[in-house]
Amino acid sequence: MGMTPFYFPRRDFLRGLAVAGATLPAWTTHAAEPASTTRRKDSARPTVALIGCGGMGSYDLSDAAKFADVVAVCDVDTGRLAAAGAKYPAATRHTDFRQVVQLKNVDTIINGTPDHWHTLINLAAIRAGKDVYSEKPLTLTIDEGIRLVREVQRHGRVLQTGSQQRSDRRFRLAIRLVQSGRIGQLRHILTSLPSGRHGGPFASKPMPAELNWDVWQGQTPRHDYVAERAHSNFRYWWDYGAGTLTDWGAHHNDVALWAQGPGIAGPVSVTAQTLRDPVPGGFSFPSLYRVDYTYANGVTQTCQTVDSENPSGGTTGSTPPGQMVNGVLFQGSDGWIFVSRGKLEASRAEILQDPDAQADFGPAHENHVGNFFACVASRETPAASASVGHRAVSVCHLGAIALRLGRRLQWDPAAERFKGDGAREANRQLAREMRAPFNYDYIA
């Protein structure tokens, strides 16, 4: 079966289903049981809040709204803001996310704002008392996850990363599969993403009169407003994120994370290069990149871009995707498994086909935002939790750290930091300085 490379926005969850000279079992393909609506103990609906009201963040918005009421909206672009009330008008209107996770009447936090804001409100809202659905990545550094799973563990809070893929059939049957040993024993695998943005360099402008520049900087260092450091643009810039290593990587190295087990929390050794460097006084994380992991199982896993300039891959017969497709390959000693958003594929028609998985396959939620109601009315654990999202992001974080570095680094997964050569200077891009007052304090 011939494949084209494919770029789905990380919204999409295609229902269709491609399998490499099989078709999969019935039990894999019937409709997901629906979510329920989550109801408190006094049986009325739970109520929501959105932090940021940008795309994703009104995305989630409208998925939440089926299962509760949409009580605050939030954000430092008023542009933004009026949008959202205006869908709905019944919220109240904020600029200043500290008042939003006070508000008595708000029992959840959507925080859909770029990712350096993540830590300091998931933690406010944490403190409040309030259960948080934050987007992925969850946090900037490494250090801030750590500090945020504490938080949530001491406080007994819900929180549910937006790693979508975690609560897609699709992957979790791949995960099933190689976790049973479908392919023999696992031995690589590849994560491949999109790449990133090239270009400038870019010249400062005027300040929209909407935007708050010096709240939305938040806690990086201050620069002048330049419209492509904003918005969707931010996560290509060192300052705000790691390009799509902390975007899409945060999907798929959480897939590599999690086919491993619950006992691989993490690589033990990590390398990078840049394939494509930044052009100066433009976006300032490389849009190519590959970093190559080995973990303390033997397992060795690639992580890298596909060129969208120049893509490649496809299969023919028993021959695994090409390196150039976004998605998850697992390489194995007596086969393959390719899954993404939209297909799940192998190398033999009968790798699919596992008479053990549907007992093991559990009950669907593939509404994430609906697994998050659920949990936060059960106090269960959710899909993606944040000692989940933590671990998925800490892969990336080494990742951008070698490629920041330029050399081999050894890391502790038990203790969270690097070990042996060059240990002192990584450890020391565990956390990043945080800009006053937007640190710690500015939500004590």
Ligand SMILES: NC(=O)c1ccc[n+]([C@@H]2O[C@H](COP(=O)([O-])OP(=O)(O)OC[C@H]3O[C@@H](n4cnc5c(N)ncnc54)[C@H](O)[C@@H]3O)[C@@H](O)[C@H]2O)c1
Contents of the next structure:
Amino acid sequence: MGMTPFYFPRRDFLRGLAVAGATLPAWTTHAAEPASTTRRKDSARPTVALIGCGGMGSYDLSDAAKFADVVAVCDVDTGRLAAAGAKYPAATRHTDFRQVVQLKNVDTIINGTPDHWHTLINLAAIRAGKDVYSEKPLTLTIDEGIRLVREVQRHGRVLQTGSQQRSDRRFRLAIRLVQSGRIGQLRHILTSLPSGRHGGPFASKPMPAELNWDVWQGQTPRHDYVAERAHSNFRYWWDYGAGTLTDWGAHHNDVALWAQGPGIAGPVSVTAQTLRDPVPGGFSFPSLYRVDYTYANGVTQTCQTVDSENPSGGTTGSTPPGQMVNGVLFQGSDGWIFVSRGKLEASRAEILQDPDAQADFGPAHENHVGNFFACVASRETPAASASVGHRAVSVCHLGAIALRLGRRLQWDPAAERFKGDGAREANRQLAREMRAPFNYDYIA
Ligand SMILES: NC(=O)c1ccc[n+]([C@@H]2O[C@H](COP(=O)([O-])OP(=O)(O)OC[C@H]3O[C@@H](n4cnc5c(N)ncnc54)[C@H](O)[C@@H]3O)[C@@H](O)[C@H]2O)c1
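Could you present the same protein in the form predicted together with this ligand, rather than the form predicted on its own shown above?
Then the entire complex follows, led off by the chain already shown.
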């Protein structure tokens, strides 16, 4: 979720590239021209294919079309495929992503499939020599992320995770302020997420003719078709993710990690509790929960849902009133900063008003999709690399594993393994069984 558009004009993006001293590739000079749906013979613009033509994939593609020519679309739902094809009539239409990644006229892939398909598609694309913009959460499991990061490095590809807060001016300023000590020593981070969907039980229904339900389910356990499992509701089921913990958590827990600097790759302990039990036969990930983390630098973090029916009921005592709705609160020895997609606030006005801090936003990339295409051209590391996306969603997966096992766990971020009490059982949760044929052999 979280599709709030945050678009900076293209001229700012180009100015940013110039500031960063990058050599502008030929296709950036076509910036002011309208997006083209066919590959022009006189254009050096890259080409792009969309796999997963749902809500977010379509949104990403319309952004990508400002920078690249759309040459292929792919979905296992032929209704959605037809809709995407109608918008980009020059694009070829496909139902098997393995064909798409082999297309010679495709330079880049946007992966807008549900979480449980991200890794196999990303791996197939990278091995076929494509650069990838993959939606977050980057993976379904920590094991997938370890494999993906390795393969991205091995093949020298550019992978941008769709964590667009990494390119958001407000979030980037908040990070700089926290890192430059503006709130003193960072002590606690509160990541507040929307509650998930609660409901059920749901009856199975006849499969829609246009949807290949078997392939849609992919590696996950096979179920009769249930409308509430498919298309956008998937995120509220354990089978396909971990509720809002991996959905919104992939955004806000990323920010929590980012603020702590490159020396912190993950927490060292995690404990979690379910605050509302799912309905048997209904959405299977708890809609309300709380996860607590500790980090090696002494920082603690609480990640918890705010109950949309009772917004003040889910927060901690130290929370500034009325602030903690879907955002990140940094609490330091000398004040606090709260950042969300609509707000940047602090305990004292001067924390945000320091002109030095506001002057420098770091590398200039204010359109996340644009940053991807700039890196495709320059071969630089994008704002939300595979490693960033993997480590961010690992924080969420650790919370989900602690929730599932109902115990405190110790994590070794360097080894990416649990240690201490309960480690054996927890390490078994680092990967999931993949239903054949939708395992790594599927893309071999
Ligand atoms: N960055 C953001 O703020 C943001 C916002 C919303 C969604 N997302 C992410 O985008 C992804 C998609 O979410 P959505 O809400 O658009 O879901 P969606 O259900 O609307 O779209 C997913 C599409 O992928 C298709 N699909 C499934 N398996 C496929 C396969 N093997 N090959 C080709 N197509 C396949 C489905 O048929 C569907 O059309 C999720 O991972 C979600 O977390 C990110």
